[in-house]
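Just one chain is shown here, as structure tokens, and it is the form predicted on its own.
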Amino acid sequence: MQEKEVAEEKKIGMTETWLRKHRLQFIGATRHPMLKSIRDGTINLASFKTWLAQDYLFVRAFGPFVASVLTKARKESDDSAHDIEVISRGMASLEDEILWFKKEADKWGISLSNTVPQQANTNYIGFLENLRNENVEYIVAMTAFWAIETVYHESFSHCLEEGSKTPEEVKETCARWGNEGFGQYCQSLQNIVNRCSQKASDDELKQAELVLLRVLELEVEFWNMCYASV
């Protein structure tokens, strides 16, 4: 029965099955009060401020992470062509993002230089790490690259659909991840991660899960540690 199980999950799609499963761990990841409150307009800008600042500081971790799963690509993937060219645009994009958030710390009045990682962010940062290992499966770290990108884009795009009141200072930062063209960069991991679980094994599909799992904790405890900043 259970073999059966897992054949049908692997049919629907892995990534989908898990979401369904978890459907209130991701709904609490991507429709938290804070990412509300950008929605509805009553966004406190200090809480805003926090977030740009620790976000800076999780983004230049989260290259390495990134660089790490192009490697395990090269050597574990059964379509490494297609999946290198595939997280490269993911690598690509990052240097672009950490100038933009200097620019938008200047905006601000932010000194990024004078940021310290608040624990959440450290825990985080400490996740990103443990998955660089070279024993962390090709599917785990990918799935873990894939919930990270998925989340910011269901979060934001939710604050930039019809009849929010995103405030204007904030309307670029939602755009960033927000925005049709991103969306389409998720699916083509979540569609690598779906091809790879085909491949499998049980034990190798139960990790993928518990990372999805403690990717969707970590980014509520992100959230929670910028709203309650103020």
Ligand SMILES: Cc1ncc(CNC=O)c(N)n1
Second form
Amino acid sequence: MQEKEVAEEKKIGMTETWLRKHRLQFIGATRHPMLKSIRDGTINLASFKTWLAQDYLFVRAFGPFVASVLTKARKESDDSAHDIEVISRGMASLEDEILWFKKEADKWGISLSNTVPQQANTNYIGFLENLRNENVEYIVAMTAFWAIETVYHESFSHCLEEGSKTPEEVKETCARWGNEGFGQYCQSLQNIVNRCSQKASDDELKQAELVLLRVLELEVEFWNMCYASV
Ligand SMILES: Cc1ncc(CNC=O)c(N)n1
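Which structure goes with the form predicted in complex with the ligand, now that we have seen the form predicted on its own?
Expanding to the full complex; the earlier chain stays at the top.
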């Protein structure tokens, strides 16, 4: 049976089907040792600072990617009014996010202008650039978008759960992506992917699934990069 039929039969979305199938990879990205060290309070602050500076560069590249998803929604979505609203919300919050990175970098004494992207970051940014191509289908780009946001939400909300020993000075970072509002926004993105997947061809679904897997790999490599930089 095709996965699309499995999803339909069980009355669950395509995203849920993928996440069940690739559960281990999802856990690898959202429960990385670096995240575990945030949660248990043993985080090495040098690693955290590396993450902060590198993620700032990532987010700067993420904006143009989100803009390209917005353009695809306009051209390809069967409910573009709705999708544009959701994607624009994400776009708008990036401005605030960039300001937040600058403020946070000041707090930690990090010079962002002297930061150069490390290899794993360059790979991730290159991946985003490829997805901006107009030949990449809306559902494929949208799946990447949903996955990128959701991985951060899952990762950081876990660091704020009861019983976690996340250091005070890192809590604000966790709350940025771990908060409930961000979780609802991730859910809106997920609903879009699920809706689009009902009309997608098998080939499009295969591509979207591969993109999801690649996001999970790139996220692990991103954390590895920070973790190793001690
Ligand atoms: C490496 C990485 N993955 C996901 C996010 C979350 N999206 C935008 O902020 C992020 N900031 N960085």
